[in-house]
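We begin with a single chain expressed as structure tokens, specifically the form predicted alone.
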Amino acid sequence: MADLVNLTIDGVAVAVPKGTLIVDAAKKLENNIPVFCYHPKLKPVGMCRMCLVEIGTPKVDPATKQVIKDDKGNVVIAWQPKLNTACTNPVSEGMAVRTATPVVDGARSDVLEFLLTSHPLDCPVCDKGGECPLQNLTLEHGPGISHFDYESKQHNAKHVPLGDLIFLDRERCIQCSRCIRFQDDIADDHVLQFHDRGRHMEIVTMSEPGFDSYFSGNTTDICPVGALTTADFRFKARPWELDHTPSLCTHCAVGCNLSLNTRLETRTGGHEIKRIMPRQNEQVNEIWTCDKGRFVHEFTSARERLTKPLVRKNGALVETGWDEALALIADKLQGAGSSVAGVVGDRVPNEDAYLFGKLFREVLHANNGRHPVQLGMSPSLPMHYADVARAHGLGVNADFKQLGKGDTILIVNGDVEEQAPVWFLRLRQAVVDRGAKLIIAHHRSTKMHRYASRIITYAPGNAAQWLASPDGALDELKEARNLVVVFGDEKCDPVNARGLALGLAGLITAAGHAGKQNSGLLPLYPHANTQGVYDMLGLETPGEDLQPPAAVSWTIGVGEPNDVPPSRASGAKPFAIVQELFLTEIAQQADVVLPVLSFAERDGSFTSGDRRVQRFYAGLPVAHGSQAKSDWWIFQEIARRLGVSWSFGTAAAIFGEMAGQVGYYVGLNYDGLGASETQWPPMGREDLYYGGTVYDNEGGIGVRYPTAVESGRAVSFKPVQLVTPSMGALSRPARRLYQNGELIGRSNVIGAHIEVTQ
């Protein structure tokens, strides 16, 4: 346990960690001491002087160096003779702060005396307004007059681009710094910078093109003024107009928390979201989000997304009925007897996911590729390796917040930013400012490489190669404390792929880390639930050879064409299911389009890259005039079609059933999965000067559930036989977050940062 400091905050006793600064230590005695410039995620730099406080500390005969006590046995305080700035000064023994005084008092109405005369004062139109810190602190702290003339105020353009997805007023900036220090000492993108002085100085974009960042919508959350909104929100919504629900972010492995927040739409009639913000979990994201998962909503209110289902007739899809729909299906699926094949992509929540494979195993006899009835995931996700990294990934209690010196991150094979880019913020934390060792195999460059202490570099498609050669031995990490080791599958054919887990797999093995609490692999999978849809549909062994066969192909969340294998008959063309939101090109080749509820519209749960369980909750009612449903609805009527009886009437009965059938989630709940905890720092809506506009976490910090290699089950792998790289997989490009599809390329806002790759 760290040291213990003990000191009074307005004679309340208090102990805190030895180097708290006083803000926080005043926090935990939930004493706010109005802040501006001051984040619990930032370096403290001491600018806005809005947090003076009095300072004493223990007065001490100069000539027998003691604690001087007054007669009654008190330790006499000396005060000092000026105020002092509480976010950059730290807590000390015996120290004593005073923070509601009438010189306390005064100080802090001239701060925002001061900030008022360059401030606009247009809080009516103001998108910050009702979150507004400054707004806030100066009802509770300020002047109820001011001595300066409003026409001296300093007046400048409003609405200045930064970049296309963040804009400036800089009449409301006051000059904090927060946005700047964000990113340089967080993201590491020198993007912003003050320029010029005094009452003229203001923030400017340093880049080309302006505010080039992946994390810039982050700043927003923590400017305290409305100096800074977004393109997606700005003169949209009041946050007071704004119902808000616990969601998840479904772009990346990190399994972001989020919240949506959403209004109905006087002008469609319709409810939307108007803007997606960061939800706390320390154990996640803690507050942040990158800007993929804050701007692609625009898909769940797309005028393109399918409303009813569709069948083909004489050569064309045509709108009917679900009663036609399902028949149709059910008919087929008689018929095919054991000629059916299922694939599933890797956003499809647990439960449809679950839903999906008991309706294969108990009433079509599917057994894992096994028969000619045939489960599972689509050949181009990372299936083949996601059973190495359920045995062997971070223990369950794991904390990226612990690993610092004496520990060793080696990434292999994946570029963080772009496939997880909070992951990025946390492990290059780590190493930057808590001293971690990084090591980095790649054979490209990212921009994770500049933290690194090593470079390791190998030819394209030749991670597992470099990995059993000689020279991939690392006898360094075996003197680590902890090894996490991140690796992806980018150019690697799927042998190959599970080659390269199996290697690391054992690399941390040899070096003595199986089965630590903050050691283990991290796999960089494409989307939010990669690891759960393979424990759903237990899949125990990779179904490499999946095809389906002429009969029946049932494709679900599956968005690119190359994810559907190709017919195993010569000529022969399946009867083709797809459940989609969208009419993609998959879904146009098909007899039978369902459409089925986005993210937004349905409760659920996802299994992060790390094996946390996570509840996601319906902030969106069903469109008017749309029939979609969910995709285990669908599963349950078609199977009582089939003569099945299914009675579930909720996903969390699903998620009940499920979490008795499938190991690694025996014992857990939705109650388990959506409760919360007291998180430090405290982030939320009860004290916007001190976070931001973040939310806090009422939806539950999920759970994690614990490895093979933890739980004590034998783990035991039939070794691969690497093969020579294929020229498909060393053309399939690397994996971008701006990557183009179906989902980012409705963004309105988003546009000019996709990524079209061949």
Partner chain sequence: MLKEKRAAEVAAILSKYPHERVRSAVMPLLYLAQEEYGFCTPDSMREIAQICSIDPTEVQSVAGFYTMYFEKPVGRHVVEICDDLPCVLRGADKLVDYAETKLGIRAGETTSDGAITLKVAMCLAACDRAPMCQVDLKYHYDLTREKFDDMVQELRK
Second form
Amino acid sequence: MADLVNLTIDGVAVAVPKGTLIVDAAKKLENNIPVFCYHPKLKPVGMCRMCLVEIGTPKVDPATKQVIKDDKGNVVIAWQPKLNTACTNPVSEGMAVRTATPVVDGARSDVLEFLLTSHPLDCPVCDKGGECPLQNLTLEHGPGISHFDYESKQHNAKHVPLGDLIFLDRERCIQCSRCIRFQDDIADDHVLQFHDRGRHMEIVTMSEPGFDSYFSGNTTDICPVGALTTADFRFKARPWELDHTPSLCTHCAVGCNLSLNTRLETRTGGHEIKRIMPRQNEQVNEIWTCDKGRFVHEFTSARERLTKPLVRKNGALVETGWDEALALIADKLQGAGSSVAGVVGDRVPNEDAYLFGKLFREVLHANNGRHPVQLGMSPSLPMHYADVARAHGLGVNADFKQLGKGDTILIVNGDVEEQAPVWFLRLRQAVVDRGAKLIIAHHRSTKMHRYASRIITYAPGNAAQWLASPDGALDELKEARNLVVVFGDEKCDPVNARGLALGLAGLITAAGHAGKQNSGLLPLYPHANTQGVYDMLGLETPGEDLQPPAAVSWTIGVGEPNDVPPSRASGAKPFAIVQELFLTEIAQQADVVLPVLSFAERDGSFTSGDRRVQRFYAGLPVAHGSQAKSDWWIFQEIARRLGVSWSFGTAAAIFGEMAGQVGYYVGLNYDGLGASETQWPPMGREDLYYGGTVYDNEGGIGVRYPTAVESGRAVSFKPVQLVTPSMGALSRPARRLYQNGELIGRSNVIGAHIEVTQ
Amino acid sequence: MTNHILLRDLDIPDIKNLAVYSDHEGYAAWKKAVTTMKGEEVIGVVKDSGLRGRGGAGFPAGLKWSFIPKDIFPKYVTVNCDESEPGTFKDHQLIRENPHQVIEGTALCAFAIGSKVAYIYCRGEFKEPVVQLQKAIDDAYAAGLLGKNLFGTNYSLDIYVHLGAGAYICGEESALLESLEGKIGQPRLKPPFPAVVGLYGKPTVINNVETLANVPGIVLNGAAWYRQNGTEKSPGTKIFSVCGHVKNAANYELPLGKFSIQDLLDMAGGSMSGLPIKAVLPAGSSSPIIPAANFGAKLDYESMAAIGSVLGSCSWIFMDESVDMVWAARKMIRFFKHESCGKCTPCREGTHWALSVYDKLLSGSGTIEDVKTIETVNKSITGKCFCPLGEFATSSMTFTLKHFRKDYDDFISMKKGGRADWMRELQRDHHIHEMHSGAIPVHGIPVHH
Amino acid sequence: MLKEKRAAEVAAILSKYPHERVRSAVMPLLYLAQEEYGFCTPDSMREIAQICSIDPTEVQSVAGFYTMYFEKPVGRHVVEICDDLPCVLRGADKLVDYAETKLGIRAGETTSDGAITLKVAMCLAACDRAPMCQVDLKYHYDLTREKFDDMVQELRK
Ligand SMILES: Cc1cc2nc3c(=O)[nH]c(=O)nc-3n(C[C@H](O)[C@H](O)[C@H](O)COP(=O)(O)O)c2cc1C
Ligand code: SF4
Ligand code: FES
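Previous: the form predicted alone; requested now: the form predicted in complex with its partner chain:
Full assembly next; the chain just shown is listed first.
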């Protein structure tokens, strides 16, 4: 490659891309130059002075401009007179760096000693103890003894709530400004700043509510000491007591990679999630996650979790055993002369949704062919356009990091920060840091509007109508190098939502970007597996609303009462089966309620909004005394009672079959999803002091499946006839991150932030 | 000197008034430049004059101006009137008594580089002289010397004054820019330098008030005229702020290279108390102290470097034999601790730590180990800071230790600590520190200790 | 609200800086708030944040960094005596001692009648006329005990 730069670090040669900082070049050689303020995801500031090294460059003869060589033909190096920071200096050709000389060692120990003059030695009671860069670096580079007179140590407040989620210990803070810079440069919520100066310099916030940012938890990961802690985890456990399991976030379409930190609680005798940490996946969330993903987990161990099947007897739901419940269901399904409607919530894993679909197609339909069976998903709106988003999505190797100068990001009718927070971070960086152009069309203002070079407004519900005649507003899209189109379905009727997706797909094609790797549609789906559930159910397109069933209504993980198939206006109420974690509003109306496992107690896969199929793993054992089961286990049991014997022992087995059946997934395999690649720059546990407490990617980085265009399949969609927006659509509130729901409602930590919409 | 070039108020009463200034060739250079010269020509003559920056570093002004990229707009001029180095009070006099010359110099710089806006950044404490400066600016606008389409050309220029609010570090050019942008005054990483990425990310020249006050004369009379004074490498005259234990503390404008330190002391009337002068700080607290033995050195950049010190901002603090250098060093460290912006570890922690050891010495409980600790801490700070402020702080330790080690040794062996006036001083500082520490507000949120 | 009470001054301040750089107005606006309310009140900082299109925390940060902004109430007059090296060489320390005795408070404190806050200051760039002090942004030079007494009497009026 032309733009590789050669240098030596402690005499070892290394070639790195132009612009690489010395500290990262050294990392390539596994030479860990200690850092505090530097963080690979933040712009360097060079303020802690921990990374000082000796830097030299080839000596040049001023007359001839030639590099000077000694008698032996070696290039003579001109060493800088002072130590310099490895974190702010980019490499240059022929550079020489020394990191292991007595001067450098001395500087490291000096800086550490300085930091320790104000830092308390309270590691034994500190939440960061065991995963603390300062602790590690002190052991490695610190002064044996301190010359400092601890009598004159300054004592500061130790429990300062910066808000209700994040606490600050002012004695522990080493003023590295990582937290401030994350908030300023990455989240763009400038709610943390330094106050005062010199030795009095402290982190403060004046925002209301305190630390007002959806991304606040990330600061605790990258804080190199125990100064910032979460309300969730502080004083709860020591990091080394925790088990960690690779997992995924279920809350939105980004598919953030997470790690569940769990521990056996002697108090309750059960395992609990003590905290959720991001897991590095440079393709998806890098090392970030939003506060909803991090803090909404208490529902997994909520006391209200369903633990036994319930059946309705004499008007009331009563506990029963699986046999009775399953037999009852099988009986009802076999019952003659009526129809079945099944609805799957979009947090249900692929394996379960697939098996549900298979049950409908192969068992209910075969056995019961004369009766209509229908499948739908919840929320139902995405099934009206998920096929379009899938066909015209981003390329298999699309990479957010490559978006920048020359590229255009068009956001239509969606609120990226509220609906896909980590995409907000990534797209914002493409625009603000790397110069991509942002155009936004929306009926209202969103945070993303701050960065737009063009803003277009239209009447609520009229996104597709506007797109049909954009009046030259989008003519320039042809000139873009790539075109990413992010869209949402706010205030849309189903047909208009589809019309919008089709219009946008047409726009990409017309502007000449179809099939490009870094171009395509990016839908703002509501949850983690909207695309997956749609794919698994093999729904007819465009989606149609379910007809009222006569006999059985069967809902799996559906939170939204409106999505339950309606009963017929006249005639008997259908027999209602509900599979759920909680006795939700819908479950309370059911005839049979079956307790299921949450994502934390089982494994499976989700397909993100950009079609990345990723695995999550069981981090918690099934609670003592609970009889909850995976949804797929239930389907298999029912199939057996209906005379069809499947023998799926694991989610993996189901995935194996599915991958041979479901078009787009052909060729994927469960093990492949679980394969990890080395993440660069390394910021996980092994590199604790470099990046923070984010977890290494142990569970796999997932695999994106190709679009129809890429696989050479012809796609053509019938145009739709747009309608005047209905009152129903117009009155539907836009999805917000903290809007009330079954899961978030059970979070003590995030509770105060829940927005009750209307 | 009877004919001052900078401190012309000493020769011409009321030169602060536009009419008087105009009668004495005021704004003649300005008119000449705008109506008959190109920007490059102005840069050329300033380059030829050899004028060096008077803010401390002595960087050639014309060269600095020539670094401004031609093709990036807008460009800015910012004038450094933060003047906070202990012992400096020359810019104070210039903006108060001869403001039009500062304005004219600023305007010429702006014209030279093609800038249409200049900000004069004055330390907040200068509110009072800034009234004078602002009046001069207003008068210049009224007289058509500033504003739109000057002298009938299509060149326009606005000059604004921006007040700091108490922070020595804002004299450092990049911190000044941060402050002017409405942020806390912490210095920026360099490169890029302000000439390329300066105010609002645009090319910016930053010059000291005194530097620019030299420019009208140079443009009007030429480089050779300017070079009549001074030496080859240190041309021109320079204002020397003289204070401390001298009879006549004041600003003195002298040609560089002609006089010695002793001459300067004599001009200032010699020792105030009659006690022999022990040493002098030539550029405020941040400079290497010069013992009396070296007072023969000439006053120019090179000669000062030769005796291991600097010309810097020329704030000459003379101290007589009554001064104990341990006390003096503590006073200086207190200043730097107070002014450390907090950005980098060695400066933030090191100045605090050093001060606490000096306090121990002054209070009388110090030992020879503590003197060693000062040396260690000093060494730990040296060469590791983000900006020169931290390095400045080490000067006070390094050079008092170097030249007056005896004061330190005597301090311990003769148990000098605990003097009543020192104890009052220490207690006062501690009281202020304590009151300050409890004062961190977090609005709207209760703080639990 | 400054925008109503001091509309002309706010407008004059804003006119100094490029439109998209209103943040530069933070410092002059903080002075204005201090003049109006005696110190930089949290509400005024919120208003300034709004005028400058930044977060209130950023305004608070600026107010906290610079020594001339007060985040807590101070006396009607603030007397700051320079007690840096050059001034002390010319007797400033004794003047501070005297001021403390005279006012019956320690540096950093405010007299019980709320009239005067006494502070010490780092070098104020007037070392030729030491001892000196700054009272509400006005310099008083060549101070003696008598001059100090007169000054205090004047302030108490
Ligand atoms: C800590 C520090 C404080 C400084 N204070 C001032 C100052 O008060 N006034 C000034 O003109 N330059 C000061 N300087 C120097 C400026 O950074 C800069 O070099 C100068 O303004 C350039 O102008 P000149 O070339 O005309 O001297 C300071 C530098 C440092 C590192
Ligand atoms: S709280 Fe942590 S991240 Fe923030 S400045 Fe302090 S040490 Fe750095
Ligand atoms: S200065 Fe390089 S890591 Fe902080």
